[in-house]
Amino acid sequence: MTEKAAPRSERSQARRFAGWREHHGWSAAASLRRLGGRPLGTLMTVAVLGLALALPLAFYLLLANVQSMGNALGQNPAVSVFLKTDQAGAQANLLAGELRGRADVAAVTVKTPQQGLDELATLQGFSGAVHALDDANPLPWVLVVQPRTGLDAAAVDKLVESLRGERAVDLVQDSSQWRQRLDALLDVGHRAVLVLAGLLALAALLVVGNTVRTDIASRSEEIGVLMLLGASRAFVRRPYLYAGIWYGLFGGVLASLLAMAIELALAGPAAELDRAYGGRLMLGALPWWLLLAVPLAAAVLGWVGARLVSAWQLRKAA
C-alpha cells in the first residue's frame, strides 16, 4: 500500500509542478500580448521609466569622468616655492639640496628666473609684456618640490608649512589643494547621485504600481469571476506580476540605450578634450556590467511594484 502511494504522490507533485510551470509561461505570454494590445499606453509608461532610470546613469557617467580627469591631472601634485628676489642661485641650490634630503620629498627642480621668463613669454597675452621689460629680470628663483608618493593630505600640509617657514622663501603654492576641493565636491556629487537614484527608483516603482492598479481595476469583473470559481490570489495576480516585470525590463533596456546614446553624443568633444591634454585624461564609458544590470534591476523593481499593488487590490476585492 505504501509502495503504491509513493509513486502516486510523486506523479501528483509532477503534475502540480507542470501545471505551475505552464501557468507561468501562459502568464508571461498573455501579459506581453496585453501590453502589445495597447501600444501607446505601454510606450508612454516604458518611456517614463527609461527616462527616470537614465538620469542617474548620466550623472554617474559625468562624475566618473570628472574623477578620472582629477586623477590624471592631479597625479604627483607639486609644490612651487618662490624665493625672495634678493636670493641668488647659490642660495636656491643650497636650499634645494637640503630639501632633497628630506624623507617626505621625492624630487626638487630648480627653475631660474630666465626659465620663468621664457615660460611666461609662451603664455597668450604675456609675450608683449615680457618684451617690454628691460634687461633686468624681476622674477625670482623657484623650487618645484615633488612630495613623496603616498603622502596623505596632512603630511603634504605639514611639508608646505615647513617650506613657508624657511627664511629665504617668499611664497609657497600648493597645487594639491584644488584636488582636495575636487574630491570633496565629488563626494557630494556621489551622494547626490545615490539620493537621486533612490528617488527615481521609487518613482519608477510608483509608475509601475499605478499602471498595474489601473489594469486590475479595469478587469475587476473578470477577477471576481475567477475568484468565485476558486482561483487563488497567486493564480490571479501572476499575469500582473509579469506585466510589472515587462514594464521594468523594457524601461531598463531603454535607460541603457539612452545612456549609450549620451556616451556617443559626448564621444567627439571628450576626444578633443583628451587630445588637448595630451591623452592623459583617460575618459571612459559606463561599464558593461552596469548597462546589463540596469534592466535586471528595473525588472525586479517592476515586480515589486506590481506585487504590492496587486496584493492590495486583490485583498480589497476579496
The other form holds:
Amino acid sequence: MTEKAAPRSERSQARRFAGWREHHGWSAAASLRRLGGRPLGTLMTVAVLGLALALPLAFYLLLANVQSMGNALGQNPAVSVFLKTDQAGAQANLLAGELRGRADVAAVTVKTPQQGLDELATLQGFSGAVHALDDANPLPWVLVVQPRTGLDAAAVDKLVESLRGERAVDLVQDSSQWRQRLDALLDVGHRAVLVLAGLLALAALLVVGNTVRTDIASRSEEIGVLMLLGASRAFVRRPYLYAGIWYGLFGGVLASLLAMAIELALAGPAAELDRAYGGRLMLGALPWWLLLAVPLAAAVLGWVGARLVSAWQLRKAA
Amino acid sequence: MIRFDQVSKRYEGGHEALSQLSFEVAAGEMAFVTGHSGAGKSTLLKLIALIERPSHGQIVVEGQSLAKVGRGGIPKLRRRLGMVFQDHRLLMDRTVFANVELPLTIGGIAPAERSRRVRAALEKVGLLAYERQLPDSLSTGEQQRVGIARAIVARPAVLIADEPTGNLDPQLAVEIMGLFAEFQDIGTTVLVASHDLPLIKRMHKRVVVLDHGRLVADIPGEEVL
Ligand SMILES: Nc1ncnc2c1ncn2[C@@H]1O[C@H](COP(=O)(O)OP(=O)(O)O)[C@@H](O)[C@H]1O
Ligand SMILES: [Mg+2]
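Can you switch from the form predicted on its own and show the form predicted in complex with the partner chain instead?
Below is the whole assembly, all chains and molecules, this chain first.
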C-alpha cells in the first residue's frame, strides 16, 4: 500500500504518534536543561537521594561480608573437646578411638598441648606470652570432633551433650553454636536492611516529590498558558515526570558510586583480615546487577514521586 | 459560530456578572463586545473558552454544546479556539518562534509542518525577522503581535481576544484591529472585547454592548458610525 492510499485516519494517527514521541524527546531534553540551569539545587537533591539510597547498600555490603566471613569460618563446624589437664596422651587417643566409632562422628583429630601452643604462637600478639610459658605448657590435650555432615542442630546438640558426659572431658566448645547465632543475627540484619531500604525509598520519593512540587509551583504561569492553549494534563506533566526520572537516575547512580567507593575503602582492611585468618575468608562484593538495579529502581521511584505530586498539583489547574 | 442562549453567570459570593444573555455570532463574522469596566466582557469570553462555566443557559461554539464538554474534553475544545490576551501571556524563556509553535506542538503537528506554519503566521503579523529572539527584546506592540500569531497559527475557526489593544498606543491599536479584520476575511469567526469605543467605531463591525451583565444594544456593522 502506498502512502497516498493509506486511510486518512491511519495517517493522522501515525502523525500524532510521531508528534507524541517527539514531545517525549523534547520533554526529556528540556527537563534535563532545566536541571542543569540551576546546578546547585539539582546537586543538592541528587546528593540527598544518593546518600539515602547508599545507606541500605552499605548495610547490605556489611552483611554480605559478615556472612561470607561466617561461611568461611564455619565451613567445618567442629566441636572442640578439651580434656582435663591431668589426662595424658594415652587417654586422649583412647577417647578419640571410641568417638571415631560413633555414627554421628565423621572424624576426630587429636591435638597435643604442644600443637596448641604452636597455634597460639602464630596468632598475632600472642607470641610473647607463649614464649614466657615455654617450659610449663598449661594447655590440655584437645580432640577436634567433626560431626557427620548433614547432621541437624539437634543431633549436634545431642553429640555435644554426650561428650560433656565423658569423665575425662573438661570443656566442650561447639563452634556450630556461634554459627547458628550468627545466622540468626544475619537474618535479623537482612530484615532490618529491607525495612531500612523501604523507609529510605519512601524518603527518596518524598524528596523527588517535593522538588518537583517546587518546580511546578515556580512554573505555574507557563502551565496556565499551556492549559489555555489546549494542552492536556499529560502534556503539561511530561517534563516534570522526566525531571523526576532524572533526579532518581542521578541519585541512584550516585548511590551505586558511593557503595563502590565504600567497598574500595574496605578492600584494604578486608585483605588484612583475610591474611590474618590464613586466607580462609572470601569477602563478598556487591553484585553488578544490584549496582545497575539501584539507578533504575531510583528512576522509577523518581517517576512515581513526580507523578503523584503533579497529579495533586495539576488537579486544580484547568 | 458562537451562540449564547439565556446565559447567566454568578461568581461564587458575587452578584450576577452576566444576566440572561442571548446573542449569536455567525461563522466568519466579526463582532466587538463593549461596555464599561465590570460590564462582563471578560466573563463572556471566559465562558467561551471554558475557563468559567455558566450558572444558567446554554452556549454553543462551532456546533458543540459546551455543557456537554467534560473536564477531559476542555483541551480539545481549546485547541479549536484562538485566544489573545491583553497581557499577551508569552513564555519569556522561549524564542518568538517557540512561542508561536506551542499550539502546534500541543496539537501534535510534525516538525516540518510546524516550521512552515509558524513562519507563515509570523509573516502575517510582520515579525518573521524576529523569530530567533526572546519576547523580552520586543516592544509591547510586537509582543502582542506574537500573541496574535500564536492564536492563529493552528488556524482556529474561532478567534477571541480580550482587550488586545489595552496596552498599546492608538496607532498600534488600529494596526492590531486591522489584523483581526484580516482574519475575518479568511473565514475566521472573530469576537473582540474592548472598551475603546473610538477604536471600535473606526472598524465598522458589529458591536454588542453590555451593561452590568445585560445586553443593552446590538448594533450591526453598517450602522456603526
Ligand atoms: N473570578 C471572579 N470572582 C468573582 N467575581 C468576579 C470574578 N471575575 C469577575 N468578577 C466580577 O464580575 C463582573 C464582570 O467582570 P468582568 O467580566 O471582568 O468585566 P469586564 O471584563 O467587562 O471588565 C465584575 O463585577 C467583576 O467584579
Ligand atoms: Mg475585562
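Think of the rigid core as the biggest set of C-alphas that the two forms share within 1.5 Å after superposition. Positions refer to the first chain, counted from 1. Here the structure is a predicted model, which means the values were calculated and not measured.
Superposition of the core reveals a Cα shift of less than 2 Å for residue 227 between these two forms. Here residue 90 counts as shifted, since its C-alpha moves by at least 2 Å between these two forms after the core is aligned.
The rigid-core alignment places the CA of residue 245 less than 2 Å apart between these two forms. At residue 103, the distance the Cα travels between these two forms is 3.0 Å after the core is superposed.
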